[in-house]
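What follows is a single chain, given as structure tokens, in the form predicted on its own.
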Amino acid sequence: MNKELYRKAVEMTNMSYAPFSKFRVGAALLAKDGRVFTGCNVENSSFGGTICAERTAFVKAVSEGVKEFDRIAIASSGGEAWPCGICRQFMREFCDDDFVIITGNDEDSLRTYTMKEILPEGFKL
């Protein structure tokens, strides 16, 4: 399951719009109902308007009425990529401590951590 999800994330790096950083990121988010939502990073010349692949996938899912998630795979043009601080807190809004984050340099060297591990004291109402 993790490798398949990671492959979808790798595919999404090709959709990335990263003219400034050249760091292409893709994400594949598995909802608890089995649906997969994908995303890529989309940079903007104002920089603050840039959105990460992880948040793109979550926004697509939430806009379709999905708010319960199991795991996310993240791939990049530069190898292993972990969610930035904004993405970690954004994901925490919708995910419990056992939500799984997957990344690696390739599908044969995947590493996984839980939400609790990457954001141990995240804020959640």
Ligand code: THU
Contents of the next structure:
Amino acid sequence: MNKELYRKAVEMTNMSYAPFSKFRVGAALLAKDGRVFTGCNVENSSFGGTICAERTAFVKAVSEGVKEFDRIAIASSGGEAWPCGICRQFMREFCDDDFVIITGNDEDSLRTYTMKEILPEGFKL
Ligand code: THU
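Okay, that was the form predicted on its own. Show me the form predicted together with the named molecule next.
Let us now look at the entire complex, which starts with that chain.
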């Protein structure tokens, strides 16, 4: 299941719009209802407007009415890809401590972490 999700994340690196960093990122987010929402990073000439692959996937899901998630796989043109701080906080909004984050250099060397591990004592109102 993790491998399949990771493969979708790898596929999504092809959709990345990264003319500035050339760092292509793809994400595949599995919702609790079994649906998968994909995303890629979308950069902008005004650099602060750039959106990461993970947040693209979350925004696609939430805007379709889906707010409960099981796991996310992330891949990049540089191999392993760890969510940035903003994405960790963004995930925390919708995900409990046991939400799973999967990444790796390839599908045979995947590493998995939990939300609690990558954002301990995370803030949420
Ligand atoms: N990026 C992501 O898409 N996800 C991350 O978790 C880290 C960074 C993107 C943003 C930008 O387009 C590029 O990678 C370089 O920072």
